[in-house]
Structures are given as C-alpha cells and as structure tokens.
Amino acid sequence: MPYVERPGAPTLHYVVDDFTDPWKNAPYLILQHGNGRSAQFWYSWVPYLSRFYKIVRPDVRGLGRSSADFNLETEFTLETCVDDVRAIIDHLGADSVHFCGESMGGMIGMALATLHPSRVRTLTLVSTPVSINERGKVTFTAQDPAAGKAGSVDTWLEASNRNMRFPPDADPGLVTWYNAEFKKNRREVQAAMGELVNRANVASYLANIKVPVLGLYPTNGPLTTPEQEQMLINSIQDLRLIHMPASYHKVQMIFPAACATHLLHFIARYDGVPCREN
C-alpha cells in the first residue's frame, strides 16, 4: 500500500489495482472519491478495469488511511487537493494520467485539467456537480450528536440515502455496507470536507477544460440537474454526455459494469489499449 510522505503536508495513501501484462507499460487511470468516502468506494470497478489500465485509488487527505495531519479550516481546499493529485502522479512516477472522479472527486478533476492539463490524458466525470445544491449540502458537524438527532452522521446519511443517493429498491446490503465504511472515517474530516463541498463552485475551470472529457450521469439526477448538465454541454469543448437509467446520484455503485464498459471505451479511443480480450 504505497504512501505519499511530504514534509509540511499530510501523508497521502493509494492503492493500486494491476493485473495488466507486465511488459506493456500500460497507462495508469486514478479513480478519485468523492465527499466524506475513501478508496474502498470503487471496490465494483476494479474487476473491470484492472486488467488494462493500472489503477490507482488515492484517499483524499485525511480520509481513509490519508493523514489528517493539516489544518482542517485553512488547508482543507479544492487547490490543496490538486496539489495531493499531482504529488500522487510524481509518486507514480507518471507524466500523465487518465483520471475518473465520482461527484466532488470529478471536481478536483476538472480543478487538475484546468490547472494542469499536461498531467490529465482524459477526465472522466460520474455524478459530479458543477456546485452542491440545497439538496445535496453536508449537514452533520463534526461533534456529532447522538444518532436520531439533528447534526448526526446517521441522521444526514439516511435522509440524503434516501432523498438522493439510492433508489428504494436497491440492495439493502449495499445501503447498509455504504453506511458502515463511511462511519469508518474521521468525522472532523468529513465535516470539514461537507464545508468544501457545500461552497464549491467549478463553473470557472469549465471553458479552459482541454482535455477529451466523459460524463457518466444519471437520467434525471437530484443534484447534476439538467440546468447543470447543460452548463458542462456549452462550457467543456470535447464532451460526451452518457446518461444511466436512474434518478438516483450514485450511478457508479448502482450501475458499476457499465459505467465502468463506458469508460473502458472512452478512454481506448485515446491510448488505444483493447479493452476486451479474444
């Protein structure tokens, strides 16, 4: 489980998933997670992808097995976390990478394409806002009251499952599963990451984005509206827009085959590495 050790700035951790030929160099494609998860978040994509491109699964600072060894109100930004990108990219040893992030983490992408596009090949983007709505804001603090009361974990995390995260007939494994290995994480991290993402706003980067970019969205999504969807449309030059069947936000855990198929296919159009064997 390789680490990113920096003096002056939290140490960062990754996994990296390969089970590509070892004589063929193939590209590395990060899968970057989004508000208050962890690595563990892409678990159903891996199979998929794996056996083409390396993949490179970072927590996000002070997340998962991340270090929180940094000023949560000063140093907690969209910069800070690009900057975390690209020391992960140096680490890799990479000039450049293919990069998917799921909702907040598809804004650190499109914060990273802008910024330094000679890093990012392709930006993939599932879910992700151009701005957090009033639907979607991250309500609990880091305190944490009692469960069942206003400003807890669990009340935040059932009220947003099931307002805009998972249909009422998903798997209730998974919902369950989902629940667990986000408690698993710093709450102070996570509040303070909900404040990030409440005021992000990325409509800026959009024009200046260079790179082939992919959207993975839902249908009718609660949070990536059509409004939203229709800024990216007449803001990023080289999109292509794909829609998953759901009004629901996470299309990447409720969809993950073909969300992952798509984005195989994209990004073979660019590096041309076959995604599917004889």
The other form holds:
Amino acid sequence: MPYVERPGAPTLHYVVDDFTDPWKNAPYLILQHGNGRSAQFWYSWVPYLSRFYKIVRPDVRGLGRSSADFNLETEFTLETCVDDVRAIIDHLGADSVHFCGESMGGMIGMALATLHPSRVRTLTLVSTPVSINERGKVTFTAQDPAAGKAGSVDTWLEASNRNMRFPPDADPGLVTWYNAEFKKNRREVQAAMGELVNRANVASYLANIKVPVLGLYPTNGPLTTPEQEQMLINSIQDLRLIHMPASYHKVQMIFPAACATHLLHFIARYDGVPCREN
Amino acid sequence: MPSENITTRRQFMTASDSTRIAYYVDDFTDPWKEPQTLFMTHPAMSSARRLYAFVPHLARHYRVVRMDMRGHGSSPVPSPDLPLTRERLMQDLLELQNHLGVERAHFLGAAGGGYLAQWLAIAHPERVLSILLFASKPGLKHSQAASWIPQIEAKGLRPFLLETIGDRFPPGYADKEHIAWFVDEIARNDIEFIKRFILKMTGLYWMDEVGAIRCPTLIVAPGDESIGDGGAYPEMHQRIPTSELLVYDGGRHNIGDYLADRCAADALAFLRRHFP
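Form predicted alone done; form predicted in complex with its partner chain now:
Following is the full complex, with the preceding chain placed first.
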C-alpha cells in the first residue's frame, strides 16, 4: 500500500482500490474519513465505485497507518489536513480528483476546495455539519481512563452511538465492529482531532466553494440539523442535497450502497464516465 | 505511481513441490460476519489480473481469492523437471484452500481455469460448495488448440493472437484498446511455459467423469464458441444433474473478458439463488 514521505511532515498512508478497465485511465476519487476513524471505515463503498473510478482512501495523519510523527498541539489543523490531501493528490500524479468526505472529512474537503480549487473536480459531503453541536462533541481524553469513568472513550462511544450515530435497530455487529475499529487508533491523536473537531467551523469557506457539491445527509440529522443544512443551502453556489431515510448521523455505514450509487452518478455526470448497471 | 490493485494484496504460498503460487485476496464484506470464500482461476495464457472486473461484483458478498496458476502471472515458472499434470494443477488450488484454512468454498473458473474447478468437484466434492464455469469445457483435446503452438512459433505470439482474435472476441468488437491490452497481458507470460501448458491441456479430456459432479454447477457457454466443440456445453449440462446451462447468444470464447460484468452478475445471481 502506498506511503507518501515528505520532509518535515508525517508519512501518510492511503489505500488504492482499482478494478477499472486499465486502458481507460479512470479518474481518481478520494474517500476521506472523519473524526478519529480511518480508511477502513469506507470498505463497504468500494465495490460500488471501484469498477469505474480509482478509489483512494487516505488515513489522516496519526490515524490508521499514517505516521503520528508530528506535534499534536501545533500541527493538527484544518490547514495541515488539507496539505496532507494535496500531497496525496500529487503522489497520485493527478491534476484533479473527486473528493468525498464524511463528517469532519467533508470539512477538510470544503477547505481543500476553497484553498486548491484546481485540484478538486467535485465535492461530496456525507453528514458534514458547518460546526459541531453539543451532541457531536468529543468528550474523551488522551488519558482514556477505564470504561465507565468520565473521559473514557468507551463511555463516549456508547453514549454517542446511542444518541446520534446509529439507529436503535442497527446491526449490533456493526456497532461492535465500529467501536473496536475506532479503538485501534492512537487515543492521543483521536483526542487531539476531537479538539479540532469541537472548535471547527467552516462557515467562512462555504461561499468560496466553486465546484459542484453533492450532500448525502440524514433526515433531520442530529448534527446536521435543519439550521446547519440551511447554512449550506444559503451559501454554497452549486449544491444538491439528498436525504437518506434515517435520522442518525452515520449514513455512511447505514446506507453504503445507496450513498455510493448517488456519489457514483454525481461524479460520472461530471466526467462523462459510462457506468452501466449491467 | 501505484494504481495497480493487483499488487497490493498479493501473497505467496509454497506448494508441496516447492513451487511458489501467488494469490490475491479481496474482501469488502462486513467484517463481523463470516463470508463464504470464492476462489477464481483465470484462463490459460492469462493471470489473476484478467479477472479484475469480476471482483467488485462479488467481493461485497464473498471473500474473493484469485490464484495465479503455476507459471502464470506472478507465480514463477516451475522447473521443467517438475511434472505438469492435471493432479498437480488441481493440487495447487487445493493446497491454497488448505493454506487459507477454508473447509468448503465456491470455485469460479474461466476457460482453462475452470478445469481446476471441475477437477476439484470431481475428486474432492467434500471441499466444494459450487462451481461456476465460464467457457470451460472438459479439456482442450477436441479442439484446434494444438495447432496454436506451431503457429505461435512460426508467426510470433502477438501476430498469432491478432490474426485469431475472432475466436475470442465477437466480430467488429469496437474496443480496440481492450484487445490491445488483452494481447499485452498474454504476452506478459513465459512463452515456453505457455506452450508447454497448452500442449498438456490438448491431451486431456474428461467428459466421461463430469457426471460425478454433485454440487450446484453453473455452465455459461458462448453461443458461437469456435475454440473446441461448442456442443460440449449442453453435453456437460446433461451429464451433471445439479447443473444449469446459460448460453450467451453470439458469444465467443473470451466472454470472461469482454462480458466480464455480465458474467459476474450471473455468477452472483446463481450463488445467491443456491446459497441464500
């Protein structure tokens, strides 16, 4: 799997899945994970997309298999995350890519589209708010005390899964897997990203996004409230908003086939890539 | 710049005669579930790379394992003094199945790759859940394939392939870049081993054994098969009581290449029908 090495910046890991016809030189689609997660969380989207696009799944610095060799206090910002994505696009040898980010990953995408518009063909936001409300705030700490104690990641996961992330009838296997996969990451990096998420606000970027934007959102989402959605609608020039039939945040994992298909059709319209359903 | 999916999950197993076998695992199933395993074996003169288009259709529901047959793709050419037999080729696949700790699995094979699936279903039914065959008859004996070797030697591999492309792709197949890629892929293999392999296959025919197959069997037949006897497909179907025959009207031999998405969709439908 590819690694991007750069002087003075952490080595980045990303996954490529490509089942396109090799002679067609298919375009790239980046799937960017959000808060505290990793490339692994996108696995269920890949089969629906990888026959037509080369799918790139980065690990944010310090998460997954990307290096944590950087200063958590000063070098974990929206701008450094954007720089990391740009380094990956360069590493791919691509002029421009399609970008799809879930939750905080979409915030990175908005910043990328504003700061480096020539590198982004389209932007897709999956459950991405403008800023994080109380229900979405990260409350666990790097120290991660025992489960059940305040500040533990287990307590936070249990509460936030129940309050906002997954519906009550979600497959228990999915939720168990989500928690276990989340806990594989470095806690101090997740806590630092949590702080970034808690104070993030992309309102100032919205009006400067010139590329076509697709939103894949829950209906009356706990984080992506109607007020948050209205800010997107008011400020983003070319926005199409599609609502999934659930009022929980993690539509990425609840409706992978539907979301990936909406995404595929959106980006394929841009490129004119034929994607017949056989 | 890495964009080749095929090399990123390549692993190797050492077969019992010390030959190395390359294989590739693609699994996009839900990690908390226990998916069944689907092995896929490529045609002769080919490699696992040529089966790329099948993977996304199937790997959301099955753990897909593609094997490079010995001497093909990334599996090194075995020493000439090692026997190249039906038993050895089947054994490579069986050993891979053991290596991965898979008790029973589905086996999909295109053309020559389907031979391995058939042999396993005949000799080791207890290890086989189903077999899915695409343009795969019980051997190459009753075919013109033996004439390929002197033609390859006289003209060279690429000119031979381009001259006879009508056996593999339908007339007027528009995607010339696909054909060029196809020829390039075949040319990546070791030509001497290819000839040895084809020669071996042209000496084998096991129609009289297929009746022993008892698992669900999908037989997908090119309607206009011109490599070997197209009548072999309905005969297989008659002899295998648990088989289904699907004919692609007007199809030529390499349906697994130019109709890959269709093949994969039919494979998935068959699997889900028999193993809900």
